[in-house]
Amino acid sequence: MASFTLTTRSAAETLALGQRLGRRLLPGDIICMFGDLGSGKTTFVRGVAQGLGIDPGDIHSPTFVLLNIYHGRLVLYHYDFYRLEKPDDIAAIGYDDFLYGEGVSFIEWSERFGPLIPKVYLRTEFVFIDETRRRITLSAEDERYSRMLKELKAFSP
């Protein structure tokens, strides 16, 4: 398994992260984020958007309408499972019509998706340390996320 943690000292910090990740995505990539609210998994999720080619000020938390489509270099599925209770409630709403197209899935809150959780993700975990500063870990187990976490462990804030 391949991983690494970094502490962003800023959102802007955090939004560059985000756009690295977007220039390396590809059509069907799933990426799981955990985090509680406020630590920092919309920001990064506006940087990757920029990195595809989406205007960042476009994006917004998709916590009352569970999904967003955004449009650019890939379509951009942004997920937000806070609302949803337990995996039934997950796989009701038709999620898996979309994590393995063209497009690439971003999931918030993705603890809830227990046993339905993909096979295969690039996880990434978001802690809250102070109003500037997040830790975020990425990991993965699979050798093309582990490819990239290498390109990305370069990235320095």
Ligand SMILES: Nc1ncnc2c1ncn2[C@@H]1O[C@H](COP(=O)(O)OP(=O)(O)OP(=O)(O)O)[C@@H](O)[C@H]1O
Given for the second form:
Amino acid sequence: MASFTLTTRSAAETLALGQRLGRRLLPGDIICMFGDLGSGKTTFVRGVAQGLGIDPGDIHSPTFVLLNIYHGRLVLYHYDFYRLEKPDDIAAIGYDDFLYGEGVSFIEWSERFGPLIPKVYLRTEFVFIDETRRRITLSAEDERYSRMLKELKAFSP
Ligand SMILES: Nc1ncnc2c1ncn2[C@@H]1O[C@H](COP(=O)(O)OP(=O)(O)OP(=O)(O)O)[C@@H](O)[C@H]1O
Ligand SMILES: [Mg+2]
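Please supply the corresponding structure for the form predicted together with the named molecule (the preceding block corresponds to the form predicted on its own).
Next comes the full complex, and the chain you just saw is listed first.
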């Protein structure tokens, strides 16, 4: 079990954290994201995209489409479950078609998973502190994601 928390002081710092994670991702990685509206989740994914060699300008919040797919070093599946109301909705959309494939999946509003939450995933929690600061906590239970977090931590600002 590993976790670390940091406070970013600008969108650029959140992007940079995402970028560092993006460079370390492996096929099949699942990153569940939790936190309020405007807390920085999409910004973080934009950084991840950059780390995967995808133009970050292409990344838009998928709130209205549920899933966006981007092609970089790995395929990036960017989900946003904000509009889903119950776990049944999640089952109905066949959310796991991609989740357990060779790409990497980032899921905004993972609160909505309920019991369908994947067994193993990297957990990220975003808290709005004020206009420019966000508290971000990354945590993992299993060994592989824990190792990834230790590396990320070592490179933190
Ligand atoms: N430290 C910071 N980290 C991330 N974003 C920040 C920070 N400071 C300011 N911002 C701004 O806050 C906003 C975060 O919006 P973003 O779309 O990333 O949030 P979100 O968590 O995806 O929200 P939603 O739940 O609505 O999808 C952006 O406009 C960004 O520029
Ligand atoms: Mg978003």
